[in-house]
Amino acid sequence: MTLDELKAFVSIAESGSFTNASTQLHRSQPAISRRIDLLEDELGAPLFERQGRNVILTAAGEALLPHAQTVLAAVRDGQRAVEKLNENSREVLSIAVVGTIADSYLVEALRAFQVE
């Protein structure tokens, strides 16, 4: 079970069609179908009942959906946490000083701070 398969599954479940999911995920419709086929093969159960261009969740799909949504939300939370950590490590400090002060102790103190 891969994240791409879960993303495809959740997108289809929430949008109601393979076509809508392919548009949302910027994938071809056959690529989305293939991901679902692989997921259904792994789980040993169909996840959707196909009704023309629309689909509805089977009992297996209903059972999987909240867990798949939780997994994807946890991955997004993890990505945001790392992004925030990276943002914090790149904080910039700007200081405006009068020229005479900049020529004295402050320049050496700032150089030492930059090294640390």
The other form holds:
2 protein chains.
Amino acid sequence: MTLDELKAFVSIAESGSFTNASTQLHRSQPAISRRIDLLEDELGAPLFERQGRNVILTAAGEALLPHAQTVLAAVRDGQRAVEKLNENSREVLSIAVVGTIADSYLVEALRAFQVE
Amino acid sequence: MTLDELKAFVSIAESGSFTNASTQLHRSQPAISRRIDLLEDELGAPLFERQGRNVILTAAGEALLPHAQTVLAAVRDGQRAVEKLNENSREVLSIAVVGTIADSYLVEALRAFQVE
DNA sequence: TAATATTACGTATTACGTAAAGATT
DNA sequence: AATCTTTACGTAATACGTAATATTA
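Switch from the form predicted on its own to the form predicted in complex with the DNA and give that structure.
Once more the chain from above appears, this time first in line as the rest of the complex follows.
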């Protein structure tokens, strides 16, 4: 089991589709599909019922979801805890772009990056 | 961040050395060393103070440890939750060995395998 | 010098994305 | 037909172990 697999699983469960999860996680759809495929293999049980458009959690999926969410939350908490200690020693990142981009795409790109 | 990195980190913290962790996790020492190296890079902070023989947690390591333990516990809980649902449909694994081994190594090997 | 951690490096595994196919409404 | 998921597959990244190199008691 890997964190990427759990991220994919939770994202699908919360967003309702593989496609939504793929955009949330900045991956292609097949990449998400593979992660779930592997996770289901490891666990020996299907996690979603694929009924055409809508994706529904199986019993195994329902059983796993809260634990998976706990895992991801604990990972975030751990990262934040270390970040707090690093606050004193921040680093500088310089970004150089051509002027025409600075006003248009750059702002949006930085915003999207920050969200992650 | 990956689960293997967290496993290595927790194992070292709990066992007191990279070497102990490497045997616990059935990996070579360099593999463990590399996992920690990567984890420290990602977090931007050292997790252990390497003072010769004994390995001590840094402030960042202390901050991370409880969260990492939570992560690993939640992973185990999730696996168990799904396993419970699978209990009805167990599978059979047949193992064939030469007779002389059956009495000596096999028992120990199965015990070691089960512990994981 | 004995025990431990880190580099170096070659091989094997795994992961991604694109493209194509399958399936469902 | 349109939307979504899965296969197939080639390339790129990652992980492991062995061997060699520090480093410390």
